[in-house]
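Only one chain is shown below, in structure tokens, and it's the form predicted alone.
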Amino acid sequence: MPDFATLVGFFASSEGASNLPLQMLIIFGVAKLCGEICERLRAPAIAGEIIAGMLIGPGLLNWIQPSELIHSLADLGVMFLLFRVGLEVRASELVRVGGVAMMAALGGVIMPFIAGYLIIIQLGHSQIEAVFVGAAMVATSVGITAQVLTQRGLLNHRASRIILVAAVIDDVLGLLILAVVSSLAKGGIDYLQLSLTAALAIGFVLLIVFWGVGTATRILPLVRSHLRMAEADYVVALVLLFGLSVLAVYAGVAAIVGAFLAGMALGESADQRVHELTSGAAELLVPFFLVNIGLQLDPKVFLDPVALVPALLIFVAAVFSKLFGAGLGAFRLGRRDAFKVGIGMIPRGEVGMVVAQIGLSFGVVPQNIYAAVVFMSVMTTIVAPPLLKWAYRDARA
């Protein structure tokens, strides 16, 4: 007679659309339960929701397998999360901290890349493996930090604004580094294509930051005034969200950057109803983003010391290289704010795993190094929320 856990795993992993409600129930329900437990233990709920993914994933209970559907829901969740964050910030405030954010982003890119490269070289692996690991340690998963800051009402703090801007710059720099290492794996670098990608990505971000807000403030009220549908303001907001996300992908940066910029463009014109509906959508979808991160990690992989040693080394280097690299870049703000910026840039989340997956698909990253990068990506995402809570312990919402 199979036990309850086996039956749940069987039905949740079965083929067909009929299992979708069960999968969503398990993911959403277990995520919120683990989040509630963490809150009662005075730990951030976000950490509990990531741990929920590890719990119900293939490594432990095996109730849920990573799938294209869950990945799509996760992508949608982080897009709504960054859109909600964008609604809460002002472009003018972000521009004012742009210089410091640039230095923080550069420090948070250079130091992790060097650290990852040197560790893999010292472990006796090839240069191309070292380059891919260094690239995986570069980009920040801003969704994790943004969720913590949003939940605690800390988006208006100076350090928070710098983290958001630095993460966007980080994404552009990470894109360029990924383009370079992918070209190296294929045998050469296309400098013309790399230059075009850089120009398009940077131009897209600057265009929205400097002209998007004014354009949205002038044009969107006219559009809404001609619509008779229910929730017209929210419909227009969603069109802008998805539209800029698509343009961001074509510009060469992540869709979440477009989602963030869409929210920022609407930040000065969106009414309270748009904020409420966006928060509701994010509340539904963000747990899928967090659980999907936990699903990627199989704890059994690290019973083998061959995988465990590089995993621990890469994880420790990932934490401290971002903390010191980004923190030093923001040091002119003072030690406390620089510390907050450094911690806010620690989580790698899905970004590091994407780079590792590309290296694996090219055949230049072995399985044990891939597992170590996944471990680093998940664990930096888990440790960042409690560290952020501690760093902002004296801050008021």
Given for the second form:
Number of protein chains: 2
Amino acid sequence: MPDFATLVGFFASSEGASNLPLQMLIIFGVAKLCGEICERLRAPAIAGEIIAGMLIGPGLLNWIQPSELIHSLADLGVMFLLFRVGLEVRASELVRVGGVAMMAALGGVIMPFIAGYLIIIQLGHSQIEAVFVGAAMVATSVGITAQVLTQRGLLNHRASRIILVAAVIDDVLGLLILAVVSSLAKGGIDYLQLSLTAALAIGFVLLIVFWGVGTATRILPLVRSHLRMAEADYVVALVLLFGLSVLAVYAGVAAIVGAFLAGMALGESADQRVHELTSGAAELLVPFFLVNIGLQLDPKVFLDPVALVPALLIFVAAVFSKLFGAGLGAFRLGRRDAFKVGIGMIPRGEVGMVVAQIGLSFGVVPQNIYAAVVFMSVMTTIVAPPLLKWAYRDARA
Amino acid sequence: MPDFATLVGFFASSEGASNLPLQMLIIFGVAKLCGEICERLRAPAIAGEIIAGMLIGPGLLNWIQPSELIHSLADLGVMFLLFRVGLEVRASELVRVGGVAMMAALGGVIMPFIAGYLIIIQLGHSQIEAVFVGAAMVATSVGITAQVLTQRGLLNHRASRIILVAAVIDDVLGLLILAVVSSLAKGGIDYLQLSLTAALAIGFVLLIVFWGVGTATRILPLVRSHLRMAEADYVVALVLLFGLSVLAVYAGVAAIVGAFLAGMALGESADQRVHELTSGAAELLVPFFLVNIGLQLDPKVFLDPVALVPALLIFVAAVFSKLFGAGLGAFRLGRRDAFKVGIGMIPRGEVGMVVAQIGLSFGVVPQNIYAAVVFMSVMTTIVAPPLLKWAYRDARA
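Same protein, different form: I have the form predicted alone, so give me the form predicted in complex with a further copy of the same chain.
Next comes the full complex, and the chain you just saw is listed first.
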């Protein structure tokens, strides 16, 4: 007779719409349960929700397989997460920290790239592999840090604002590096194409920050007051969220950058009701973002020394290169806040995996290095929340 | 050069995660736009959101194709819809109207079945085809009516309560009819199996109504008070929502019956915050439920007389047989409220399509009759909101 765990996996993976409630129950329920356990162990709940994904994923219990549906719910989750963060910060205050954030983003891009490059060369791999792994170690995934700072009420701390702005700049830099390494894998760099890519991405972000926010603040209340539909404020907010996410994707940056800018554009005019309704959607969807990260990592990698050693090496290099690179860039804030910025930029999340996947598909990144990048991506998201808690121990909500 | 509409369709249907924000924008944005237009024409917004699905679907603009993702978001949408309805009604008051609701459900099942059977026999089709179409005309999809009554604040009207209870009973009866016709298509009826199916479904519903609600009201506040996680009340509510939906599916009834019962179980202990957070998720997801209905129907059917005539015949029969059947069952309420009940039971939604699809897959329902059933299902959901508005014209919110 099959044991309970096997039965759950069998039912959850069976075909047809009838398994949707069960998938929802398992992912949401186990995430919240692991989060609660972590909180009782004085660890951040968010790390527990990522570990929940490793637990129910194919490597251990095999109750849930990664799927397009879970991936889409995860994408929606991180969009709502960044949208909610955008609602709670002021564009004017972010612009003020632009200079330091730019230095932090640059330092946090250059150091991990060099670190990744050197490690892979030292391990005896080719130059193109080294370039790809370096590129995969660059991009910060700001969702994890944003969620921790939101939950702890620390979003408006100076270091937090710098992290948010640096993450947006980091995303643009990551786009450019991705464009360069993709061209390298295909044969050569088209500098005109690269300049256009850069101009479009930078233009989009600057346009929204300097012109869009003010326009939205003036025009949206007028639009809403003319609508007869129920919950018009929330509907307009969601249309702006999806609309700017679409534009961001076409401009070449991540959808979450658009979601963040949409939140910022609404932040000064949205009322309490919009904040609460947004939370209702975010609380439902964010666990799917966290679980989906954990689903990518097979925890059996911890038991295999041949796989574990390069993975650990890349992981440790990813943590310290980002910490020192971004921290040095933000050093004029003083040691403590620079440290907060460095820690806040550590999580890599999905972006690094995407870069490594492209390398895998071009045949320039071997399977074991790809696995090491996935390990690095997931583990940086798991260690970041406790490190952040510790780095912000002197900050008040 | 391709026109704008073709370009939108091209981008929205392109592969990869990057099209998710665009799909969200199109479905949510067009649904809300069509809803707003309908409201300005003094028609209910909900009809506009279903028509939006016909507009952007494969038959007209072809911006959106039905997909597993949209289907899942639609299923989540109607689960949240019924959960929210459950939160706003009292179990004790529903039990009180059980007798009338049972009669309304029975009348509303028998009359449409006979009507569908006779029409198909008259059109010269076989007896098994007639049984399948009759079965497809039986099941009420309560989501549409529940949404209209929620938006107009009429959920606690006597007729509304009867509609909700009758819809749950209707779902159990529909399950039994589906079991019978499936066995017929396969060769014969297994009466033992059928009795077990009935006992399980009825037992589940009665157990939750008479024992679960009281238990939840006593135990849940205790559970929540011991949790350290953020938004613990909402998390427990969602776990109960998904949990009872799973049990409902295993008991053979629709997931939305479980969602409705979960809402009811929480109704007496959930605070304002849970209501608001639930609304935040429901407002996001319900448009996907409505658009997904419209997506099923190719509006070109209106231009083809050969397809339109049997479709119109089945549609008109579906409206009047349900109106008279359920209305007669509820006649002891007096003419006006019986009329409200009859109107409220008209929408068929997805259930009828599922029955017809099974018939199609067994080869006992031809393609043109299947199309007619889809037409009937979608059109009953579009005409129901304006009819409900009219039937409830004497009721106060």
